[in-house]
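The data below hold one chain only, encoded as structure tokens and taken in the form predicted alone.
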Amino acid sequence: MPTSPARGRFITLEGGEGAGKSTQLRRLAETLRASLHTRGVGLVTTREPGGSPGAEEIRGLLVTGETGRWSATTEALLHTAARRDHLERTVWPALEAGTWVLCDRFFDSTMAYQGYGLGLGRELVETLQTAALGGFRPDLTLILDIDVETGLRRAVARHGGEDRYERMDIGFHQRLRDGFLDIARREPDRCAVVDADADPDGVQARIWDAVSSRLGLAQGRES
């Protein structure tokens, strides 16, 4: 009788605004994919908001137009929304299929924009994501952490109109920042800090060899 393929493993990255996230993602994605390729397991990048059909729809809505388009508890329940069918459809099947996830943002985006950015508070977000995942996890969360000021100034040279949140004053990504420092100190098992003020391939450095102590790789097994 063949053997069920063992259960993926899930890495979220997290961040502020130009904390280099997507940069850092695909050069994760590509040193992830050879290591895990000498053990016959595949990988799967996506995003969030976002990451199946219904959920890309609803990132149209949040990443797009004025800063106060929405009020906070709007923008958790839309984000609470995209990720439960982000869940169903992309991240689950892959995992229960014994695929590697490796995701751009995940639910602490959504503890720290909507609870600690713009004030919602930790209550009601726990809530909603309690509804929305039950006691799902990550395995590995990385927050990549930058100055704010530097993190704005890299940000605005992007080119690209999903801005809405880049656009918001100072405070809040300054809320943003802290939030996400607390989430670590809160978790530290699951999160780990990533110093995302260097150059791009010491962060990515950095970013290895958290991935690879956590989760077992650097002994050529999975933990």
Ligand SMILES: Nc1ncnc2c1ncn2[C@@H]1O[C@H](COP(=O)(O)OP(=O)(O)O)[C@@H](O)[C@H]1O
Given for the second form:
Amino acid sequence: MPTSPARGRFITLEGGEGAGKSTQLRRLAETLRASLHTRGVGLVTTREPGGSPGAEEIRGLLVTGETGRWSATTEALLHTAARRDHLERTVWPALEAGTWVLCDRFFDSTMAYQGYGLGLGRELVETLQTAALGGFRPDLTLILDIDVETGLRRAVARHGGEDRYERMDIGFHQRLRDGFLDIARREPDRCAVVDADADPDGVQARIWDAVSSRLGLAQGRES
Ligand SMILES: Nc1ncnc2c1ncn2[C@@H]1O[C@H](COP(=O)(O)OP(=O)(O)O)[C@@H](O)[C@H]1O
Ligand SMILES: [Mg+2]
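Go ahead and give the structure of the form predicted together with the named molecule, now that the form predicted alone is out.
Shown next: the complete complex, the earlier chain at its head.
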């Protein structure tokens, strides 16, 4: 785990299917890059599951195939194994070098999907994360919140074969949403809930408000 004082910041984007994480990650990366550039600081964007060659291989096992392909426990272990590799190979080296890292999903997704959605419970998921990551946590987590129907409508309209979770029933997606909100209530200093029910420009502005106020940043282009 990085300990140097000049360490970069680690920001994660979380939320259910179709909340707009990937869309907003691209937009936030652009604004953040401009802001950090003025200080000579770099930014890396990455995603989970994946973000390193080994973790991307594990991703293929997780996001395709039958919905009941894995038990909840096996699924949490696969996500956690992928996460450890991603941290070792991509995230920790970047943070050590002073680069900021912006990540599409992280361990809150394991808690929400496997812990709350698939009924594994908080305790087991927390135990797994502690064993695999130690006390490492994001500096800031943006939780994009949207009603389940709107999110799924957006996700279905988007094409692509990585849809194993999208095909799970509506109750699962509701538990997921409630789970993310519960996570945010438990860790208000780390997590900011962003209402994602607006057009992409509107959501982008809400996200930048949260990031700039919590991390003390100014819009890069102006300076
Ligand atoms: N604010 C928004 N309003 C309407 N559609 C959106 C919005 N944000 C994203 N979309 C569209 O919804 C779909 C899912 O967005 P995406 O960013 O892939 O979500 P996620 O990564 O959270 O699953 C995409 O087709 C995207 O273009
Ligand atoms: Mg996405």
